[in-house]
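There is one chain below, alone, in structure tokens, taken in the form predicted alone.
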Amino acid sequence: MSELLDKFKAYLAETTNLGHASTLLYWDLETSMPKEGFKGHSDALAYLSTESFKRSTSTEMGEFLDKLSAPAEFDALDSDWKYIVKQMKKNYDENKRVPADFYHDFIVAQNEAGVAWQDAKAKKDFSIFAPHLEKMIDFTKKMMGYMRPHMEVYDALLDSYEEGMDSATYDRVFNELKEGLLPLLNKILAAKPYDESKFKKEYDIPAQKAVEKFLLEYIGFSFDKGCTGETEHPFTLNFNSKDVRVSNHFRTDNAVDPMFSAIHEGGHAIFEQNVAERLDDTVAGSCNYLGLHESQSRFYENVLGRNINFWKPIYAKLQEIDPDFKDITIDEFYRYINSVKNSLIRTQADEVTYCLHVIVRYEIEQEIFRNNVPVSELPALWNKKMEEYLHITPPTDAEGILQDMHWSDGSFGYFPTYLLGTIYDGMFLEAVEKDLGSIDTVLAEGRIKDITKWLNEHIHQYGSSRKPKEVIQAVCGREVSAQPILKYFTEKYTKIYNL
């Protein structure tokens, strides 16, 4: 190892600490900060952010990225270090264009936007949050022109969280997977709808905190490398492979939401657990890419979780922990894990129109940033949309444009990587089918963890070192498809709705 990698460690560890704190005050001011801390907390953020900000984007910064770019350092370098200089160079010359005082400002934004966002949900109003969402986009057009000049701004946001990606990819895909879907889901609509009573009663909240800990020990996530938090809108952070937090939302109306919140919450966090250590405190650490973090979580939440096989060998354990499902057979519990009907909140729907609900926000999206519509035209735009593909209009703000977080702190882009992750869970399956065999003798068999291990060991331990095309490719031996989701959708409902 060269004297020159070794003071670029020691100079990245330091700027590390810096992300450190940063995503501590995060997750404290997520989870658990009296409301009137809000400024201590945001003025610190923003501060560290910031600090850390200028020292990704320092002189000092540059000289290490040059001289380890230079042939002669760069050839004796292996292959980890390798991607972590050239992606660090590249984040480097995006991140050198955006000026810190504008840095400083749109994190301070951000934070503004997110306590508006939930002051506005609450209140089911729109008009609170209107003004914050209009300052976000415009923040995100000039990040994205500072970034990258060079490409269209929605293309640039797609390819900044699925590196790759572009709206042309994500049309063809799209388009493919709804040809295919919308045939099925009216003929599952048009089937008996499934009798629901059964569910709807109060629901013991420290019962579901158990069952919450319960499933994700069980899927494989750890508890020496990782803790639990409670939030409004249930998300994962890390700060390495050694320290993974995820949050859930409870509700006394419904328990079965708050498991599936876990599980979904626990394969993201499952992933960043099990990078490589080696990988820990570099770009290549953390999976970067959201589609395929997006893929992991739905895989465990949708095609383990939502199978009945994953269920035989713990349901009576789940009856145990949470007696509000003593009278609830593992039958009746599928069957209403399985139902499918048009619904408002994304997070809520079931797998088949969850598919909609994201095409709705890729759509809108695309109008915000390509047809410049105005922000007080966006609740119309969203409620025609939600009529046009799930039939459905939303009566209030709060169960419409509102009910997501991620426009608030500028994640445009980011919606699109959740179809993506469950068009990438298709593909998946078929793989790990073809090494363990049948996917439902394995989970009946209560052998989940050694799914969990074989996606340790063929998309986790690498990180953000090999990219979602290259990921794919490497697992599945082809381009990226929707017709093996589609294949997944069609042989799973039919047989469960007897189409």
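Take the two forms, find the largest set of C-alpha atoms that superpose within 1.5 Å, and that set is the rigid core. Quantities reported herein were computed from a predicted structural model and do not represent experimental measurements. Numbering follows the first chain given and starts at 1. First, how it differs from the form predicted in complex with another copy of the chain.
- Relative to the superposed rigid core, the position of the CA of residue 260 differs between the two forms by less than 2 Å.
- Annotation for residue 103: C-alpha shift of 2 angstroms or more between the two forms, rigid core superposed.
- Residue 245: CA moves less than 2 Å between the two forms after rigid-core fitting.
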Second form
Protein chains: 2
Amino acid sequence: MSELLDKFKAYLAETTNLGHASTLLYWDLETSMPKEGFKGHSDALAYLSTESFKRSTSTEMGEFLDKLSAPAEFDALDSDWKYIVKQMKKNYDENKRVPADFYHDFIVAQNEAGVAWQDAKAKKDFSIFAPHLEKMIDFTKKMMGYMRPHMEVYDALLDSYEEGMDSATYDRVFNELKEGLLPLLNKILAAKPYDESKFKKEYDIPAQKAVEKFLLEYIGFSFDKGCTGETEHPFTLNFNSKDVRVSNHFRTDNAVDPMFSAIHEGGHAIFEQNVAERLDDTVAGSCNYLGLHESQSRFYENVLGRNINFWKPIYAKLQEIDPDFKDITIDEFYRYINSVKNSLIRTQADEVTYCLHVIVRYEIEQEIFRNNVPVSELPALWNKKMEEYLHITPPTDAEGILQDMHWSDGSFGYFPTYLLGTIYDGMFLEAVEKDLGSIDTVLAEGRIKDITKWLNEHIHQYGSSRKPKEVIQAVCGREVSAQPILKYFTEKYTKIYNL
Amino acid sequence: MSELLDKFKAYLAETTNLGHASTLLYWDLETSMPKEGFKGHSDALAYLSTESFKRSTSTEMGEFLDKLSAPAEFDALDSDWKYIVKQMKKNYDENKRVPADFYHDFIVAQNEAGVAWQDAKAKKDFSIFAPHLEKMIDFTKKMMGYMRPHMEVYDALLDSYEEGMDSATYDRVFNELKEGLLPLLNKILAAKPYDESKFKKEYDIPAQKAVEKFLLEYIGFSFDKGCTGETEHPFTLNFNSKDVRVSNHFRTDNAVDPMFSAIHEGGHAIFEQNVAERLDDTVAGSCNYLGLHESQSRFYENVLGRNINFWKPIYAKLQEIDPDFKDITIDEFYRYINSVKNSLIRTQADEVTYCLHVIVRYEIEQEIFRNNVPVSELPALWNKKMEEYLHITPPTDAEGILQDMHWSDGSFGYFPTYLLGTIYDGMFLEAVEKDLGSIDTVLAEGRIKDITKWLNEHIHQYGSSRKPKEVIQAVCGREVSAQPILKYFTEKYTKIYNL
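Form predicted alone done, so how does the form predicted in complex with another copy of the chain look?
Full assembly next; the chain just shown is listed first.
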């Protein structure tokens, strides 16, 4: 190993330590911190994040990257470090092009938009949020102009969340999915809805926590390399492959959602826990592709977790751990967890309608960035699309265009990754079954860890060092397509709803 | 406020942020971190602690302190900042006198001694630990020689844990206590011991956690300014007055110890939560005097918590929260929590014999530092003193001289503070009763928060800005004496054991 690379690694290790502490401050702030502790935590977080940002954009960092990118040094790197240096150089150059003043104004605008969004949602009044949304659109365009001046804005945004996945691919697969899904959904909605009244009761919370632990272990989450916490909204957070944490939210009126949150976050966490150790604390050591990440959480949650065979080997155990399920049969449970309804809120949607919630957002983002549709027209556009795809109109904008926070912080291009993950899942399912046989059988035999092992080997171990298109090509041997997930939806729901 | 002071405060705030993150890393390491996350946490902790130490011993810091100590600047400071600057200058000068090489060797020796101590304890073999103990004694002498060359070594050690409390005072009050306590203990041990068999059962853990929460709130711990965690050994940790955390250890075979751990750590925490906010994040913002700190935890745990009137207003509630206590009467509970036994292990001792466990250690420390008794003779000395005071001889050194870790990291002079806190408690009890009347009445009427408020006002708010001797003088109007706590022990146990 070259002396230069050694020095670079030492420099990165110090930056990692600052980031490590910031990550922990964030985790603790969400899971444990007492109310009045906020200032101490946020001061420390601001200080450490700033120090960490300074180091990652420092002249010293630039010099390291320049030197390591020179052919003599670069050619001597192994393939991991080639990826790491190239990726860091790209990020460094992009960040360096953003004027400090502009960056500061962007953060201020983001914070103000966040406050306005909360206020607008509470008051069900889009006009409060509208000027801030305009500003965030404008700032986002400028930000992409600085960072990626050679790219069309929306392409640049899509690429920033799912590198290398261009908008032509997005358009193709989303349209493919929409065309196949709309007729299926119409048939489902015309069928008899499932009566959920048996599930309305008061559930014990310690039992739910025990179920969470059981399910996480069952699917392959390692408690030697992770732990759980409680937060308002479930999420996954990783320090490195050795410390990956998932949170959950427990309620007395619903014990099923937390199970699927656990399996969903467990899927994210299993990805991170199984990135090759040698990539720890580098830009390749965590999966930075949101679509690919979501494909793993949704694979566990939906493709595996909403399959009746997932529950067959463990349903009696579930009833033992949580006696609130003693009077619910596995068939009732299965029907409940696959109940399809045209509802208003994305985060509460079933796996079928969820796709259309995302498509609504994707199409609106295109209208914003490609057709310059004014902000004032967006609520009506939202409602029109909801009516068209889901045959339902939000009574107010709070249940419509104001429901998600993503646009308030300028995360345009983020939503589509949620659906891309689902589309990947159809393809991964085919690939898994090609190697392991029918997942119905694998699951029914309680061999879910065989699937986890397969995903570890084919996807997880690479972290970010393989880009999504490369992963799809390597794992599925072809271009991304929505046909496999459409086939999955059609077969599954035709059976469930006797279509 | 002077420009210089402003700059100094800004410098301190940055150091505080580093310390804040280190504190959180330590808390998380003990409460949540998964096993394999250790390296990431300890790397970050080492880095941040080093950065923080560098700043606190930096040339810049020295210049700030020199300038602020010059009469023109110093005289303009308010009394808080006079204390802060003076104390920091003292610490800075002491630390600066320690050669960096020596400090490094000390840390290495400390770590090695810690490993050897664990090994020796597990193997019940003092000879494994003996050479390391010798080394730690030698290093400690040298360390004090650098830091406090003008003081006798053991005096310097005592002073470092309880500033201003000299060994003449220690000797006087410890002898006073020993002379009064030995005859009382002999009478107790001759009386009929309490039959504890009714308490041997399997206790529910979620119920114990609910009891912990109830007790902490009852005594005045604020959950807006604190939270709880689980660790192997209970402790209290504070970031600042707004975020003070207590941990506990729950077991199925004993639900009473965790109650008293909660009350004990709650006492420490109530102290820290009530230091005046203006002192936050300064050297005065937390109580650095271990005896004074322990006086508060033991006041809650023993003087209040082991008084039957503490339980009278809440015992029915306790039985409701934890039904495992339904068949135990309050009188049985009271007898159990005040059962005196001559046992081997300090941390499991009752409040009476605990004093003698500490005196054994204090007297041995004096032999080490004042009479240069060789390490090889210490186990026999330990056993002789245990026999003399407690009429019991450890079967092996694991239950004798090897039981505590304190000497392995060179914390000589720490043990005596545990007992000093108890001695202060007798005096504080008198002072509380002078103002509020009999604590039996105050407790029986469920007005424990009046006592907490009294302690907040008279002791807690000052943090470290009043030294222990000043606190005792201000609160009790006289020198520290063991007579009040002796009176408390004698009256209480004469009644309980019908002596």
